[in-house]
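Only one chain is included here, represented as structure tokens and corresponding to the form predicted alone.
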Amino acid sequence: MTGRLEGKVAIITGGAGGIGVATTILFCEQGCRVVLVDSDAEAMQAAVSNIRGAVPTAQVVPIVADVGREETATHVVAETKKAFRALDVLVNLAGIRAYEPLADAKRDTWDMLIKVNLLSYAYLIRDSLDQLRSSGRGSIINVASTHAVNPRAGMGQYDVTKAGIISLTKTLAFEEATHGIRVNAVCPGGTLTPFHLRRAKSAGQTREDLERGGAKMCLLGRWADAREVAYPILWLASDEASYVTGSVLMVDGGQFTN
């Protein structure tokens, strides 16, 4: 199926890593533009050579800002207006880690966590909203982790901003029905970026161990290719999924539990 989401526009937020790339690529082959989000300036300037490259016809926007900011909501939102006059779909995928047992956990650890990884998502939701009712059709798509309901030892910090997402899209399925806006999370397990290959090769890992140790995840053995990700992203992006909102689709490969 191809036009997907055509004439549709969008924000995605994270839109430089891994998830994000691959979500922009498949959401500008269905007809979409995008507004990119993303703090690491060099990492947006490969990421968007990157789509261009795969979608020549791609209409990105690209925005280097901090999404854990207030301001930054209203900015995008602003230019995202200015862009394109328009906004249907909001994917909230920014997201950073921290590695600090609970007892050890620093305050600003948790503040620079909460700010990202769950404030930053509320602040675009919020500031979105006008555009998005009066789409008619909006959806909003906050991407949070199978970790928010399986959590583990050593990341408590991200996984209780995961669990906070699941909390925030639930209540605002619910204030927001009336307004024509669906509301989901999506909650990734393993996917093997840019971003754990870098950090594997840091700890003296090469690609072969961290696909030994995808085996061990989930039901299906391996780890997931990011545009596995993307496309139920897509899916509820798109009026296919307009019957759906307050969900929460896992797309972990059968994660096992702790």
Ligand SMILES: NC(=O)c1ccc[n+]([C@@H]2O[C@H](COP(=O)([O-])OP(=O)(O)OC[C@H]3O[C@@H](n4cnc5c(N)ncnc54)[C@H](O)[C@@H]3O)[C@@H](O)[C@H]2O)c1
Second form
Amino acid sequence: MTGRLEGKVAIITGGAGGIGVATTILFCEQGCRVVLVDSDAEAMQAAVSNIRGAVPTAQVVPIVADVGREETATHVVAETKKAFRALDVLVNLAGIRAYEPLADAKRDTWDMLIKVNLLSYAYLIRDSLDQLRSSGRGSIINVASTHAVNPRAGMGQYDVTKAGIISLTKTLAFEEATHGIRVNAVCPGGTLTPFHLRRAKSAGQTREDLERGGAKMCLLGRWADAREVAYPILWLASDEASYVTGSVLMVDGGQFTN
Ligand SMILES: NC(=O)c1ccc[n+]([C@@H]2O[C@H](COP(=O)([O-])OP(=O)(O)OC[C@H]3O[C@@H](n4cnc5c(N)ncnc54)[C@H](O)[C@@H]3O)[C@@H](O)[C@H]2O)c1
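Could the form predicted in complex with this ligand be given as well, to go with the form predicted alone?
Shown next: the complete complex, the earlier chain at its head.
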């Protein structure tokens, strides 16, 4: 099926990352025009050429900027208006990780994670609302994580920000329903993106080691491909999900603890 986002305009943050590129390719395949935001200039260049390689007709505007800075939100929304004169979908996807047990959690790490993983979502939402309300069929998708709801040891700061995203999503769904904006969260489980491959490599692990580890993660016994997370995001962005708001969609291959 094509044209599921025909005529729509989306902003995708963290757009040069693994799930970001997969989501942008899918959105462009479905007729969406996309403003891509990422702080990594090199990754952005590779992402845009990747996206244009996959979808030669893709209409993509790349913006290299730090979404952890409040002023970036205003700038991105203004550039979107300038480029496409509309905004229908906001996908908040930018995220960073930290590996400090809470007993050792540093103030700078807290500050950075809260800025990038949580406040960037809040600022971009706030500054996009006028445009999304005018759309009449606005959709916001906030990407959290399974660890927003399933606790573990060692990544407390990250998990707290992801839990905050769920709360932000639900409150906003209440506040914006009368303005025609749907707001939902997607919680990916382990998704085999370049981030995990780089991290494994620096720890002396191979892709095969990672894949073996994935067998223990969930009922499906493997990592997700980024496109398997992008499809639920596409669905929530599309009018097919017109009766879905305030929901938290677990895209985790079935993660249950006994
Ligand atoms: N891959 C997984 O297993 C997994 C699981 C659960 C949740 N997630 C979430 O999905 C999202 C994407 O994950 P991914 O695996 O594609 O990660 P990734 O690291 O490949 O992508 C994240 C992107 O965000 C960008 N970014 C980081 N800080 C930024 C900033 N200050 N301003 C602008 N851009 C910034 C990075 O440059 C990167 O391109 C993240 O929010 C992550 O927490 C991923």
